[in-house]
Each structure stands twice: as C-alpha cells, then as structure tokens.
Amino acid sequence: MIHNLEKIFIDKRSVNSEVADRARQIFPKNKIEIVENEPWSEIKRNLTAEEFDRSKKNIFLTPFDGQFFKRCPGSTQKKVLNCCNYHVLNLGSQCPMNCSYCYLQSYLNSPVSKIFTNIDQALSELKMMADTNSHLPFRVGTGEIIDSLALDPLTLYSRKLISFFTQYPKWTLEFKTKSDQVDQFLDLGPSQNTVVSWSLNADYVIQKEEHGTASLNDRLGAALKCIQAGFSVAFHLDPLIYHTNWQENYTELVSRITTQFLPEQVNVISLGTLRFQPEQRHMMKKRFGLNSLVTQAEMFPSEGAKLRYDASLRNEMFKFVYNLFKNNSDRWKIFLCMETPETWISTFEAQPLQKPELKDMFRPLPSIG
C-alpha cells in the first residue's frame, strides 16, 4: 500500500529520524521533500472531500508533541455504553485505505497523512504506566485514528512494539488492520500478549465500501500466518451493514471464519453495527454517492450523539451473527463494540461482566488522564 503514496514530506526536526532514513530507501528522490512546516497548513477550515481524498495520498513524517498513551473515545461514554477498558497509542493519523463509513471522515481535519516519528517518546510513556500497573491486563491498541498495519512495511513500528510488550506479559497489544501486510513482523514470534485483529466484513461490503483494503482471502490468510508464527489474532466484525441478502452474505463470512479457525485460535470476536456522527453524512455523500449501503442508510440519532440503525434492527442483526456463531460452538468469545447495556441484554441476556470470559475485559481500571 505504501507504493501508492504520492509523496512524502519530511519535517525539518525528523530529518534523522528511522522512518526518514527508511523512507529515503523505499521511495525515489522525487517522491520526497524535507520541510519546515506541514504541507497545506494554511487550510484553516473543514476539509473538503478532494482534500481529504489528498490528504490519503501524501505522508507527512513528523514528531508529535502530545499524548500518545490514551483511553478509547469510548470511556468518556460510560454512562450510555458500555466500556470494554481499551487504551490506545496513536501513532499517526489517517489512513491509506479509503472505507466508505470511515469515522476519520468527521474527525480528522489535517490535509496530510501522519506519521509520528518519535516513538521513543511513546514507548517512555508506556514504560511509566506500565512499571506501576503491569500486573493489571490493559489492552492497548495502535488502530485508533490510522491502521496499524498498512504503512507498518514503511515504519516497522510493529517490530518495537511487540519487543516492548514482551516485557510485561500481562498487557496486551493489538493491532487492528484492514491490510495483510505482516510478514515484516512473524520472525519475532511467538508472542502470546501480542493481538493482530482483522476488521473483516462480508465480501460484498468489503468490494462496495472498503475501497483498497485487502480481500477477504488475503485477511483472513495473514490471519493463518499469523497463528503459524505464534501470535494470536482477533476478529472485529464491525460494522455490521444492512442491505439486501445481508442475512446470507454475512452466514458466509461466519462461515468462512468458523471452518478456517477454531474458538481457542481467535483471542475475542467484536460485533458493531454503523454508526457515524451526523456532520459525516454530507462528506460521504460527496465522496461516494448516493449508491453506497452507507448513505442509503436509514440513521436515528442515538447513543454517544451518533446516528445508528433503529434499535429493533441493530437487535435483529447482532443476534443473527451472534447466534451463527455459538450454534457453531458455544466457546466463541463474543462482545458487543461501544454497545448500550440494553442492546447486551437484549442480544446476551447479562451484561459483560456477568460472562467470566468477558470479565478482565470489562472491570474497571486505574485513570490515567
């Protein structure tokens, strides 16, 4: 995927940084430039869509002066959803893939692609949470804001990551992809706190909506590599969209899923339906027409100021999949992703910390900012 980038600027202060010099290696001389200041900084207004359409296809190399280490959007939701303790380390943001329902469409308003260059920061700011709370199972992921694969050939930041967490066997990693680009990683394997996750979806909401992502095939086969090397891999079935056949086309996915790999081979299995918030509607709109399943949708505002599927829907769905699953076999380890506790009685009949397998999940941890 990173052979499809346009160009790749360099801010001044990273110039010596790893990813620089690997940059330099991977792309021509004419693909990169050294800069004092962010590329179309004097954009001082929402992105339009060919803007955001550019802003997938340059890559700005640059330190980040901020927080890396956070927790999910989600937890600042508690009181309407229930909250599954996720951490988040971004890394950079955007991403080179181009989902029609992408939430970065109505959250990101950088007219560049970034890549952070000073992981050391991050993975110091890890390192203090981690001395005083590494007997405590936080999940950290990489994919919040870019996935965390895709450009990974370019950063290798996959490789520092998993060497970190070898560390402190009682925290998890996990990084969350819609690529199959892992094999710059398998050597250092096995790494048992080490989660690779495949957002997967039916193959024909992957051919529709998730324009230059990897095939369902080729998820689901570095998948299988993955496992061979030693790592565990999870699932996120997330978003679950409606549309015509989707009780058949998504009975094939499952399908797909249970006959490739057994319950104890999958770390945890999310379910999300589509949810966006309601200023996203016109970028899609622009961007992909009125013939996508997604700005063909019938929305309700709802939980956490999103629009969602009706209730009753999002019910009928999240069961129907849940239950593919567990007629299958009961060991499946199933939740529900930034879900109300209504929608988990409705689709589990308990709540998350009432199933023993979702319960180091969903017990509260310490506040870190």
The other form holds:
Amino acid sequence: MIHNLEKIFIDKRSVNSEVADRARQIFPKNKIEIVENEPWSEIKRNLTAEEFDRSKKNIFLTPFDGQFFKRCPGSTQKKVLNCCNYHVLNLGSQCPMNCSYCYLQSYLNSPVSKIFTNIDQALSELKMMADTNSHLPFRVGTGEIIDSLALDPLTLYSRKLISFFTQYPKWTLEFKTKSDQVDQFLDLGPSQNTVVSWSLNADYVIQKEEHGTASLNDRLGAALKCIQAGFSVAFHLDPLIYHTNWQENYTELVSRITTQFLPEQVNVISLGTLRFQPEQRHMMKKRFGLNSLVTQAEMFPSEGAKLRYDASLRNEMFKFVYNLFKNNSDRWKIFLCMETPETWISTFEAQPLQKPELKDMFRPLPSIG
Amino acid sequence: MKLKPDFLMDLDFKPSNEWPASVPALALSNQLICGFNLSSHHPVFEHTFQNQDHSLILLKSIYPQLTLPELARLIKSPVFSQYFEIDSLLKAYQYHASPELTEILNLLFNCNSDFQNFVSFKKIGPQELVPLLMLDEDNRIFVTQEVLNANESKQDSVKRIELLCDLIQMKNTTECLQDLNQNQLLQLRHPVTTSRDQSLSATSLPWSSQIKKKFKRQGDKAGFDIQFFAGTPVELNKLAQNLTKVAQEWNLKA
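Having seen the form predicted on its own, could you now give me the structure of the form predicted together with its partner chain?
First the chain shown before, then all remaining chains and molecules of the complex.
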C-alpha cells in the first residue's frame, strides 16, 4: 500500500527522524522532497473531491504539536450512544485506501496525508496517563483517523507501541486495519495485550465499496498469522451495508469467520451499520457517483446528528448477523459500535452492562486524556 | 451632481430590490452601482474609485445583504475585477471562497432568471445547490423547472432538488420524474423503506376505537402517533390494557 504513494514530503524538522530514514530507504529519490511548510497549506477550507483524492497519494512526515491521546468521539455522545471506553492515539491522519463511506471525507481538512514523526513524544504523553492509571483496563486504538497498519511498513510504529504496552498489562493496544500488513511486528509476539483488529465486510461490499483495501481472504489470512504469533485479534463487521443479497453475503462472511477461527481466538466482534454525517453525502456522491451501495442507501436523520438506515432495518441486520454467530457458538463476544440503548435492547434484549462478557468493556472509567 | 445617463451600467447586477426613487443613486467613478432601474433624469452621487477595499465598504453599505444569484451576477459583470476582489467580496457577505462556491455561482448565473429569483426569494444557500453540480445541463434545466413548477417552501424545494438529482443519477428518466409530488419522489428514492413503512402501517392491530392513531415516520423511526382521552382512572386503565394488547400483537407480527 505504501507503494501507491506518489510523493513523500519531509518536514525540515523531521529530516533526522527514524521515519524519514525509512522513507529514504524505501522510496526513490525523485519521490522525496524536503519542505519547510506543509504542502498545499494555502488551502484553508473544506477540500474539494479532487483535493481529497490527491491527499491520499501524498504524505507529509512532520512532528505533531497537539495532544496525541484522547477519547473516542463516541464518548462525547454518551447521552445518546452506549460508550465502550475506547481511547485513541493519533499518529497520523488520512488513509491510503479509499472506502466510499469513510468518515474522513467530512472530518479531515488537510490536503495531505500525515505521519507524525515525534512518536517518542506520543509515548511520553501516553506514559503519563498509563503510569497514573495502570490498574484500569483502558483500551487504546491507533486507527481513528488513519489506518493503524496500512503505512506501518514505512513507520514501524507498531513495534514501538507493542513494546511500550508490555509495561502496562492491564491496558490494551488495539490496531484497526483493512490491510494485511502484519509481517513487520509478528516477531514481537506473543503479546497478551495487543489486539490486532480488522474491519471486515462481505466480499461483495469490499469489492464495490472498499477500494484499495486488502481482500477478505488476505485480511483473514493476516489475522491467522497474528494468532499463530500470539496476538489477540478482533473483528469489526462495520459498516454492515444493506444490499439486495445482504443476508446471503453476510452469512457467507460469518461462515468464513466461524470456520477459520474459534470464539476464544477472537477477542471481540463489533457490529455497526452504515452511518455518516449529513454533510458528507455530497462529497461521497461527487467521488463515487450514485452507482454505490453507500450513496444509494436510504438514510434518515438519527441520534448524534448522523444519517442511518431505518431503525427497524438496522435491528433486523444486527439481529441477523448476531444470530449467525450465536447459532454457531454462544461463546462469541459481540457488541454494537456507536449505537443507541434502544437498538441494544431490541437486538440483544439487554444493555451492554447487563451482558457479562461485555461488562468490563462498557464499565465507566475515569476520564483521562 | 450628475444625472444617470452620464454613467455606465456595466456593474448592473439586477439587484432584487429596486432602488428608491426618492434617493440619489451612487456611482463608483463612471460606473453606476445602484439605481439601475431609475429613469434617466435621476441624480447620481459620484464616488471616486480609490481601491478595492473602499469599493467593498461602499457596496456593503448600499447592500448590507446580497443573495447568491445577485453575487453571481455582480461577479460576472464585465468590469467586476476593476472594482472588487472576489474573495473579499464573498467574505464580506459571509461566504467562504472555494472552487465549489465558484462552480455554484457559475451555475446560478447560467440558470434562467426565474430560478435565480426563486433562489434569491427563498434564500437558498450554496450547500443546498451542490447536488445540481452533478448534473449535465439538460438535466439541470429539468430539475430547476420542476422546482419552479412545484413552488414549495424552501425546505421542500431543497429536498426536491436533492431527490431529483439523486434519482436522475440513479438512471431514472426525466419523463418518469416529471410532476411527481414529494411522496412519490420519496417512494422512488427510498423503495425499501417505503415498502417497510407501508407494511407496518397496514398491519392490522386491535386498536380501541377511542384511540386515534396515525402512522408516522420520524427520522430513522417509523411508528404510530397515538392520542386518546381518559376521563376517569377506569377509562385510562381500559385504554392501557388495550395498548398492552396492541403491543403484544405488534410484537408477534414484527
């Protein structure tokens, strides 16, 4: 995936960073440029579709001046959504892959992908939090505004993070990816508190909507490699996307998972249905036209100001996929991502704290970061 | 003070509101900037052009607000750039300059005056016109004409624009879309939800005759708006029992 990058801009301040060294080893000289300022920094407004496309192919290696560690956006809507205590560590922004539904289309304003080169500073920040809360089960993910692993062969940040988290066994590090890039850290296993997670979808949806991502086969293959090396894995069947043969296609997906993995090998499975901010729809239509399951979707204003499918359809989809797992084995641990208490009750007939296998994940934790 | 014929009208952007006949018009050097509608005997007060910032202050004091079509016509006037700078003008009228806004202004300028006036009158914003950018000219003309013919509220007009643009891009022919009402358009755009809604609203449930119920869609939820009157605790209890029965049946049929 890193070979799809057209240009690597290195901030003058990051010239001596490890990532810049790696970039010089990996990419030909004509792809690298040292710059004093962020490329296209004159653009101080929402990106056009063309600028957004370009931002995926150009990367800027630069130090980050802000706060690396924060709570998942879902936690800010606790009144309307059930929150699973996820925290995020942002080590870059933008993603080289191109999913039609990606929320970054309404979230990012930067005309270039970024890798933050001052990871040591990020780890110091994290250490301050972890040292004072080492006894609490915090979960930290790196895949909020960048895929955790797609660019990892360039950064090798996975290696630093895995090593760091060994000092805090109660804390969990979660990588989230649609790539199959895992070889670069497998030798660090086994690791009890590193969860490598994949966002999975039906093959048909991957081909139609998740452009430039690893195939389902390759993602599952990479997950098996991680298990063999002693890492935990998790799967996010998110977003479930309604289409004519959705039941058949999601049955096939669940069957692929349940035949290749045991419930004990999969830390958790999250389910979510398609959702996005209303203002994102124009950008998606411009970039992907109306021949997409996402832009054609029947969406309605819902909780948290997002557009979602009709609530009864969501329930039907959740129940259907949930039952596929539970009919295979009661031991699969399943939760809903960014969903309302009403949807939890109609799908599971329970709130997360009433489900023993999810209690730990949803138990309120003190606010840090 | 000079008279109107002494000035050029290259900046005439056809402002929606006419300049009052009792007030002298104003000009920037030899170009009139208001009072385009007035008779040739009308007096004009002349401001000497100093710079673009000054021109903008003057324009803003004459026209505290300008609609998108007015801005589009002003920007497209042949001498605009001699007197104004486009980004500052947009900013002064609370718009963010962007390639998309430029496209929308171009689009509006090329629309017929009826649609321009409609957008001005309804105060439709740039984001609400974005769907039109995805259509070719013929389809765009069709959509704008449909919106004019429907002559609905701002909210419904904006909804109609988006529905029609989506449906055209989803390969519906304009013949099929002509003269449809909002419900018909929604049925075409949301066939799955419509059919689910129809099936729910047609579900036979044992409602008491004392309960008024109306099927309703509210955002991502569909259900029943219910209304009843209870004059005594006994009546209320009866209605509550009926509602429990309805809920049980609904659950069985869901």
